[in-house]
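To begin, one chain is listed below as structure tokens, in the form predicted on its own.
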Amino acid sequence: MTATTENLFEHAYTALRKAQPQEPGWLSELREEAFENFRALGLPTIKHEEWRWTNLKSISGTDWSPAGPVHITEEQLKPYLIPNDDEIRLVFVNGHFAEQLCKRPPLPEGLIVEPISRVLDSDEALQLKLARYAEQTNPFTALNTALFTDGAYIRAGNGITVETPIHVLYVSTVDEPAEISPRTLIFAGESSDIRVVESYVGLGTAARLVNAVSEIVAKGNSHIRHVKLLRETDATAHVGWNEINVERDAGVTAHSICLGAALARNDVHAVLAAEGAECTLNGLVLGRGTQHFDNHVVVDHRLPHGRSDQLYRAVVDDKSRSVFAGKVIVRPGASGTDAQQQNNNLLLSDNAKVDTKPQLEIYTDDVKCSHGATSGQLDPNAVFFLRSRGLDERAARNLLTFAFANDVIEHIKIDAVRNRLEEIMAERFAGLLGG
């Protein structure tokens, strides 16, 4: 690690520890170990293979301080809410719990939806699970563990089904360069079924680093539907790590929707840890201006008869850039694995750029695995066909672009989220759906 980078985050770590109230010893030890790991690892550079398409100079060259609590109104939050009368909502502003903005109706017995800060002393399961799945060998994961102030803790007991989406909003609003480290732990007990939406929202124009980590655990025969929605400002560098652990006959469906940020790196690491585990990972990038979105996905099949599907699509305009690197690992003995991966990219400008790297690593026989990637512009024949049916050039191109992107959105099985995203896309591609 360079001296500059070390000093920057040493300052942030020291400031946080001084500001934090008394916390359990196990968490203090966890933080110290994590920061030592970060010191040893340092920030990656484009010389590291996994980061060769994403330059972090905007992060390593800024003096970050921990963001303090700020009051915002529900009116400011309104554009980012999901229209749903039954919504369960947790809100964190600059990493601090904002109870006045939450919506917490009576919950089913056995369902816990709380800020981590409120259950540190009372929930033994939290101590056993927090930071036990996401490996601290990733520098940003280690940094988050050392610096997080609060976050969402969602735990569903065995046999619970909750169809109402649980919406967690992480809002950042700062006047000077600041660092925010949201932390999420989602745990579904055996035979449970829950839906969780994580929204990352930016207000204001000052630079900020949002370094988010989510641990998502599905026990036997459970199902988690998860959506990560990125609506950061053009002054935000967002680094996110989603750790997914799927056990016997369980399933996780996770969507990553990238709409806003100056620079965003999303890592998804899914471990299919038992027989019959299933995981579906979908992603959509809508890039414009000089936005840079980097999605790195690893699916690790460790035992037999697992199934995984990946569909990532990007629409890039102006001088924006999308990166996709997807790897499927099939371990020795994981026979009967079915793993499919597809990455499709649409370039709307001659100056837009796409990098894609699908990979398969297979160490056993009797598997069904495939991957593919495409990049290109709109099909001129399809544009001509629509124009021959009465659409002008702009409307024809918008309709085809909307259809390309919506192929990902329509897979989201949380109705309120899917409908809202379709509205956002219709607004962006004006003239569609009555826009």
The other form holds:
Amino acid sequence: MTATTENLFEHAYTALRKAQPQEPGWLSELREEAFENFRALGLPTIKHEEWRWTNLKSISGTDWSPAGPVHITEEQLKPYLIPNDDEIRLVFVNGHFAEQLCKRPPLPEGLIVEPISRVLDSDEALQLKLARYAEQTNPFTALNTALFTDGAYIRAGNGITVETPIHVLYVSTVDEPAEISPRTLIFAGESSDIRVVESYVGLGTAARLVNAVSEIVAKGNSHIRHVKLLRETDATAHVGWNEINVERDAGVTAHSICLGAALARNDVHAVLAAEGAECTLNGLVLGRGTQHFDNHVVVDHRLPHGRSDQLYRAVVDDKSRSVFAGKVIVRPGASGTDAQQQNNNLLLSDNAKVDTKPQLEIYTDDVKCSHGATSGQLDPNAVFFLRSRGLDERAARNLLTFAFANDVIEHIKIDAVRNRLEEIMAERFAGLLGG
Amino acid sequence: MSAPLLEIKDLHVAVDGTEILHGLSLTVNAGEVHAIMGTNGSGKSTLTKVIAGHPDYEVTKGDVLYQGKSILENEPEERACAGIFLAFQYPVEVPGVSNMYFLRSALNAQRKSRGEAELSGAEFIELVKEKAKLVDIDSGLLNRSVNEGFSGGEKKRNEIFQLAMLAPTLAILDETDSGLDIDALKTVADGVNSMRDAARAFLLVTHYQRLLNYIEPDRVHVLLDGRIVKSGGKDLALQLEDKGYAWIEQETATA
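Form predicted on its own already given; the form predicted together with the partner chain follows:
Everything in the complex follows now, all chains and molecules, and the chain you saw is the first one.
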């Protein structure tokens, strides 16, 4: 990989280092190393296999400066909230903690929900975990480590269960092109059980780059339900990396729901690092206009008796485009692995486009793996069937489209999130299909 | 005397440019049960689809009148709302859409088009309970996605359940009996028999005479190469059972 522009992000890096003179030494070292990595790696181009379907010209051609803190009102945030009586909410605007917009009821003992900036000195676990999971060989991950201003730190102590979803909102609102690098660390201690929603929300019309990294760690026998909700503006390029590490008998269920962005690339990299680890990685893309969504998923089965499930679906209308690349790796010795992967795409317009690349790399016997991909339009027989029972054509097409997408949504076992998404979809499809 | 419920006149139908029906005529009055029998490829399914309004079937000549008016320009949903129902030979699976949600949407769409009030949740559930008993459908199937993972027999029962729920004026059953064991066949027949009344007509398209042991037809028609070549009473079905279709083919060829 070579950089397409010399000195890319140098300005942003220098500005941020000046603004953060008080940072602890361990973090400064991490950042320096990460930025060195980024300098060496540069931005990927379409010549790179993993990026062949997603062109980053719009990112590499702009001199991004870091976005500054801005005040927004609760009213502006309202459409993006997930109604829930006793929610726990952390809000960051342009990468800066917005305390007045947060909701932090008394938390159960053993649960920490804090902005990273406030616990840098006090929380030793943070120092040990941050940037220790996501590989710094990915240029955007390295860039995020170098540039992040703040983000959510969520740590559940051993054995605690928190059924209330923890909602982290990363809002961007800029007047001129700017870069925002949110950083998240979610750490579930042994036998704990937590639910986390990350919403990426855009306000305002100026172009921006949101480069997010989340490290999600499930210790032995713990369970995490995670949802990433992408609701960026049509002028936003979003690049996100979810690093998921699952230990013995633990399970992570993660959903990536792509509703908005001009261009979005989501990488999910899940390591099943111990025996009996499980993960479910699902995704939904609802594309319209000229939106471009690219989901790359890798599941790495390293030890025996792991189980992984992937269901990624895309509904693309107008000239929108969806890319899915899913890879399942079963390492030598990871016997008894059960890995399933499905990618289904629904094209609502002749100009919409889908690329899909399912891959299996299996280095051991005694595994159960399957994958499949489909792309097509609504089944004309199903449309006719519904019409023959009295539904008009639009209602029939809407119902089938909703059902196709809802197959992913109904896997989300956080009621408030699922209900809100069903509402959003019901509104959305009426519009998608010529409302 | 009012117009026949269904009147098909010299109907020619093509699919992808190939003519399948070559001048089919048929009259069905309210209160009657007609059976259409014929070999594979004779045009039976084409006939049912064209009455229901499938967009792939092009009428090149002739007309289909329902309650005295041509329906060829009507959309499938308009025909459904006017009381025409087709039980599919191969019921369609609709993943992600529950039977109950689908049926309530369909029923209310039909009621709305007739200027009737939509059914409330409670009224709908009452109706479901009553009709489910009638067709002996497992209540577990009602909450599942339409036909998804259903056995062949369950799918056919589900078609009859929809028939019972929507209570059409003209019910067309396209080989609903094919592949059914005797229990399921009796359920289908009981469902149809219980719905027979003076205002309603049935068109039973079938491959096998067996169904007609349980549903007694008023008229039996033999469809051959896109035309009705012979019509008669229920005895005609028994003759076909005994002798097959070859004698009719010969009769037609020499006629």
